[in-house]
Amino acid sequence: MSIQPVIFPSDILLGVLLAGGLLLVWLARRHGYFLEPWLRVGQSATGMATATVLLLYLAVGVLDSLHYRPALPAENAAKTVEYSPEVMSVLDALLSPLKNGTEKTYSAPLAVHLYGKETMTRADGQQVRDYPPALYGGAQRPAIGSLLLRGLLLSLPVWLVLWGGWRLARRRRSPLRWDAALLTAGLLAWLGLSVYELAAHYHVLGTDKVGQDVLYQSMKSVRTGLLIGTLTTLVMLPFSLLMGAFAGYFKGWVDDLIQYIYTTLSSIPGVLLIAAAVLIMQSWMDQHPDWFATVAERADARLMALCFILGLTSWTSLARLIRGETMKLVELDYVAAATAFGVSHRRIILRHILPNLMHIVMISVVMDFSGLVLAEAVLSYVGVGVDPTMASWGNMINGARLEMAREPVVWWQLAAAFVFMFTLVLAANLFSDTVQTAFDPRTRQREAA
């Protein structure tokens, strides 16, 4: 084989969720009761452009999960195949010649010279120092209008395929605004397209000090931003469900133990909480360098853990919402005639009061992944976040704090992790918004009335 397919556990709890949310969508289809918030959703038309934004960040990390070594070149026949040390994604692949085309060192956006002055020969042999051209891209390279409109001329048959899907979607009378999905889908694929044309012979986002493309390593982010807002919501919701639920059922001394524990843990500052256990995880990493075969392995153990971290120090603001709700239904009448009729705590929980916590579970999942991305870029800043060698716009953010101090100032670097990081944020909490009317019964109420 040409390449050895490598599954990280990452790329599983990766693989499960997006299991999870295609059995949410089957579940929707057949319960009405439940497709009735998320038609709501599709009917609002900054729910369907924002789910638009988030798909294409997903597709963007799903890709950058698929990870394989690639086969070295064999020197004879019949030797054995060997494989690279070096673990790729299909993003990789795809945007090989960014990841190849890298530069002596700092080059600013669409710029055709490095950013600093060297002392280079002329032909006639004299010394001058002056700006020296950028190497990616080769000497001759179009003019920036010329590939912007290369990149409409492109986009047009997407548009086409747009524009006919959303006259089918009239012609149904759809009550989903496909408009709105459709017009962001198209401004999407003629910005895709557009940097596709320019990325051929320019380095859009410029280059960082060791000449690495940082458009490369803005949407190599995009996986970590994405791990760490939903595999830390996947350690995170077990405790609080069953914290919240117990606490609220059962009250008495089960609900005083939970209540110590969940304030005990919110009265510690959270970020000294994981700086201490990931200070103690990366100990025992480098305690134990033979674990991992390769730099990848590392890197995606040490995000593992900090997902489980924070999983583990972000529970109890869920577990007191869940808490609170459970001791509402708990007074209703269908749980006292359950109670009557003598059936077990067990079945109580499972089908009258779970059910019913789910608009909150939603809600706070939604809204808890941009506070999970942001804090990713927060600890990695201050160093103890994800590992070093991972990309991610933490590293990128801390990589450039020193960068704003030279003369002349190096922006690009921050801008670039603002802008991507500031999208997907921004999408999450429109959509969240757009959630949270739509499950909240006492949103319906206040609109019914």
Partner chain sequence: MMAYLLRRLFYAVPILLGVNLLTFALFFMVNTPDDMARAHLGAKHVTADAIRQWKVERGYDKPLFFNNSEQGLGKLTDTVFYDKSVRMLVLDFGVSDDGRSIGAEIRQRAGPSLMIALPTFVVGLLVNITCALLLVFFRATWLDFWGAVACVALMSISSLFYIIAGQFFMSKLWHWFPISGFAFGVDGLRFLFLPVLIGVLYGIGSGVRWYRTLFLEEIAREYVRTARAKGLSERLVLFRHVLRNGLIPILTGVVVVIPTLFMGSLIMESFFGIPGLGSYTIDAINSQDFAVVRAMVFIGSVLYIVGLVLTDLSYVWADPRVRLQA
Given for the second form:
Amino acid sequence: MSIQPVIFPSDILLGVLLAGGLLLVWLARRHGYFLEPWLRVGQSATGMATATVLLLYLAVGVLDSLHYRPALPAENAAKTVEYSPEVMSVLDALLSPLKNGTEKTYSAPLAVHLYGKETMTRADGQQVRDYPPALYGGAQRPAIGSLLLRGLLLSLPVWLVLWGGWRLARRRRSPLRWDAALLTAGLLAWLGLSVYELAAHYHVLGTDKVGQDVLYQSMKSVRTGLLIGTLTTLVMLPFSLLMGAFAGYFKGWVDDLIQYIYTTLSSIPGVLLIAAAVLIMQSWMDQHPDWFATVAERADARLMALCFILGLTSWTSLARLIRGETMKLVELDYVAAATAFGVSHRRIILRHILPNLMHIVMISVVMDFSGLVLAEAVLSYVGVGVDPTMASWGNMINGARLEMAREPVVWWQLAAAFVFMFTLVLAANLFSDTVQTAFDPRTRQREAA
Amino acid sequence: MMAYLLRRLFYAVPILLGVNLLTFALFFMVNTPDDMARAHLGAKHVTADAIRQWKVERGYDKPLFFNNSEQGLGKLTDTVFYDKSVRMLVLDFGVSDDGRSIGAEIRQRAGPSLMIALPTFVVGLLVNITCALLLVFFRATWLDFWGAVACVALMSISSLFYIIAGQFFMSKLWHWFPISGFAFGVDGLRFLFLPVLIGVLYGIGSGVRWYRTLFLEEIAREYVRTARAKGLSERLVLFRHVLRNGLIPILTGVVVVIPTLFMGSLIMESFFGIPGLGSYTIDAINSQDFAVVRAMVFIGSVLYIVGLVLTDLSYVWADPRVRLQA
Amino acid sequence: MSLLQVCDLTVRIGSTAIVDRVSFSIAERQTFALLGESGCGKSMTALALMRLLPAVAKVTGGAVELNQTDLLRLPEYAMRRVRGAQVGMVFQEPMVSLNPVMRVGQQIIEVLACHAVAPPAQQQAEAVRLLQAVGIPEAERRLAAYPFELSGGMKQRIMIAMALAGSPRLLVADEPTTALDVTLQKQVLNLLRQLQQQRGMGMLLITHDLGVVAEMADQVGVMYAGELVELASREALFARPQHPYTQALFAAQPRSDRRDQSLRALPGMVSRPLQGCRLAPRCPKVEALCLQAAPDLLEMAEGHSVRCHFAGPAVPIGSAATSVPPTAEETPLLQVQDLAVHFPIRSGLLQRVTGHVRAVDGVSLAIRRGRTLALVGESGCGKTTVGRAILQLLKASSGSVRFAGAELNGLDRRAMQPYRRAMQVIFQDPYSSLNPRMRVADILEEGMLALGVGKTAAERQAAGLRLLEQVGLPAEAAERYPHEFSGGQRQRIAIARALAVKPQIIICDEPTSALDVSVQAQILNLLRQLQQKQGLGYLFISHNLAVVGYLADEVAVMYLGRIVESGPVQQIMQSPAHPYTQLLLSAVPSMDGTGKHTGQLASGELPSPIHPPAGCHFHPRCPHAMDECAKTYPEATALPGEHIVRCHLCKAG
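Here we have the form predicted alone; I need the corresponding form predicted in complex with the partner chain.
Following is the full complex, with the preceding chain placed first.
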């Protein structure tokens, strides 16, 4: 065996999350009412198109969550296999040319030479001051145009398959907007294959200060963004649901206590509470360097801690919503009917209250996601975000913002972070819009009026 | 009415106590003064003497809650809890870890913070409401559709990009405004334009979208149909009926942030080099000055609670149902 | 000369014509009533001619001519001069139809200013005159009030004043009294009629209530599934209804003289068959022709048009089985004695209890096996609270509730459990009484599971299927969710759920007041049939005296938390002793179609239960009030035949 799988805590949670997603699918197949709003999401072109984009991001994130340590080249046959201290992911393996194709310093996107002039000794011994050539891609690079053409040609079979899928959907009279999803998938495939062709010979998005490929960094940041956006919600959901439902259902002193807790927590400015918690966590970690075997492990622990802190400081708003909705539900006749049967509190909450809160949970999960992705960048800027060694858009922006003063401007790192983040957040926002319309009975009424 | 407001104020007391206890627990019990000293003194192998010295200088060497070595009331007052936490309740913040008076810094820095935050807030609110009303007036047309899409696009951009792009294009490339800096008086106005402009732009996406939803919700109500049945023009329906009712939920969301404007914006101030409370906080975070962070947490909560009370007041002012029944 | 001429008006939502080629005309000074059940398109017709349809609905054909001007072709700015000035409109829900944050005076003056009815200086005075015209006392002071400070009936008067402000030629009233109590309904209808006569307006009255039609209309149009099916003068319609649907509406009315038989209700519910007559699937007269060709609206006699291939006298619907009242036991199964429910009012800095809402204030009732006791009263009188307190869903402040001799008040959750089987409940709103997230089978099973009825899952399932059959639903309903059912079907499910634990008493809290009259008839029949088979005792809470007269054996009339009169149904309905009962009965519109307006006019509204009037609660509204009434609350007086009344007038001697 040449690899040793490594499972980080965050990988486990991501797995839990995916399993939760699959559970939802299973539930939806069993209970009509669960499926129905999702069908409405599927009937919107925006919903299907953005879902496709989000799935692509998710795929990148999942590939980046399959971690392992490769075996080191055996020194002699008799010894046991030694594993590299560096943790790799499947994504790293797939992108290894990019990962390893580093330069000395900055180079602009698609440039064949580096950013700054250097004094070099030519073959004839003469010293010249010129841009050194980029090492990556070799001396004989195909022209950009021909690579783009190859990307287009490669995407043709993909388009053919997608077209077949569209025909199938038409024949089955599927009510969902497969056309939007397939068209998006086709465009993404075209884009992806073009970049793939280019990336074999160029740094498509340039390189950073230490010569790392920016495209590779941006892709590595996807996992960080996704985890912050989803794990945080996962952490806070049980809190919000139980606290909100208990406060709304039992009323009285339970309500007073829970309200007191969340008013107190929410009265502390969010950024400051997070900053304080992160600072404290940081100083803990600093004092216990022995807890973590590798740098990656440490960074992962810090990411997890950040998710927990964000979750614990942000459960209050959802809890407040849930409490309000629960109070309305408790007044409904079917709860009175259940009470008239002597149904226990536990069962009433489980069967009558929680299922009818699901739309609020669904809406808030998708709505929070984009806010959290954006928050990561700001927190990293403030210095209380993810570990500085971890690839994240926030860290990319933070590292690059000072370089805007250079002449000529080093813009590509910022632009790359912008494009990757904007695409994800925009897709998430548009998707959450459709989810909200599909799940919220109020918006549906309004659209009808 | 008065009783109602007094009661709301009365509710604020346990919350403030809670915040105080929570921050104390967070800063002194989860993270002990020893940890603080070690983090501050930096080097990995500091001597016990150095730590003790550091703690004595800052008054962290006392017992947390109960001082057995003192007499009478001193048992309670000569403690970290009394020095650092109880005093805070009367807004005595003590000194920062580098030995400067936090209270004085706050007084000095609140002005600059407010000079950025207040115009941003007022202009932003007006712009957002105007745009939202415009979209609602043209509802179900292409203007409304693309306006809503533009809102979503605007709110999908990180605030950092607004600032970086704004500084790059408007200052560096086009030389419209100075890149950063601050000065009091008329001369300082030129420094304010860019941060305020960027702050307003940043808020447009989410603001307009939210207000638009509120107005649309209002416009679907039956009293609007009654107003139309009276023969009122769409303009009157919108301004006299919908706006008035829609402002009530807007108020609750907006008034609560007014006091916290004093706190300034963390990133805005640090990007534009404004000597306000936001940049004070961010510096404190970066230098791990817990005394300052603790003070800012407490002030933030006080201001938030003041905001809650103001919200109640504004409700009373705006909604006759509350005014006359409470 | 007709004032309004509607010609082939068609309104569509998507491809469905919710109003399908409707034509009628209204003359000056005439009231035209558009009658139909919910969803028949009558409100859409009204909104279409005001051009106030919701965005999803579109007028796709026809013409609406007001004084020879086609309103559908006017540009929007010109239409605005029609709304409010030439056509005024009154909506159903006065609670939500007024701007909550604007003083009512401003809302009225707005109309005056908009249509330049009066110069600014005189607008205030004009508004006062309008309020006086709609019978609002202290008009000047009321101008400064906000809508939430006014009672429901007062708000509807304000709505009417607003509609009149522009001196319109035509008044459109969309179910103007549906949200109001019966005594207020009477007041508002009288007001509308009187104003119409004074001002010589035409009126389009939208209603689902045959009683309102009988009181108000000159001409009547009956709508079914978007079509006008019968058009006649009121006299002709009430004397000789020609369309089977109209006939069914009459037959489905519960009345005390029908109490010995089941009501004749059309089976099924409204559907829109692709071809043929829309009523064909439910019609007792249906023949082959009806299924193939849709009939046209043809004039049968002078001014009487009918859309039916076989218009003519009615044929009976189904068999009207005469019912034999089950023998009643003498000892009551459920005995309520001096039940009181007081809700504390907290106020001030420390939220001390400063008063009580006396929602229920000393109520005594007795329910026997196999009998129905009706609890009657206006909304807000506390009748629903009585039901909930009996079921121990609310904590009673004092008094006793005894089931078969055992005291229920004060029992804790566990001790109450055995009695939960015995008493069940059916609620008013069929939409909020079923959990939308549970299958019907689970809904039925829930009570059995909680109370240990049926040992195995299979047993409970079989019981569920039996219950569905009992309430007239197909077995496959078990696998479906509530939203797939209509209001009437949901109410059947709710009944089945209550029956699942084999109760002995069912508390029916206005079970039919959210339903259309034909569905109401189905549910009433079902309730009665179940009672006969299973010997159930009902506490039937209702505000509808017609239903009570049909269903109940005994009646208790409730006013402001107390029972003012109780006794056997015949005595109460025929010789009511308490002035309040008399008032309630006189407010029920007579259905003879002669248009006589008899009976005393109820005045005032239900006072607040926080500060009930001193002495007899009813004295401020009572036409016979004496000095004594304002001082002491009257003792119970027993009249012959278990008839009890609390009124100083009826004291012995």
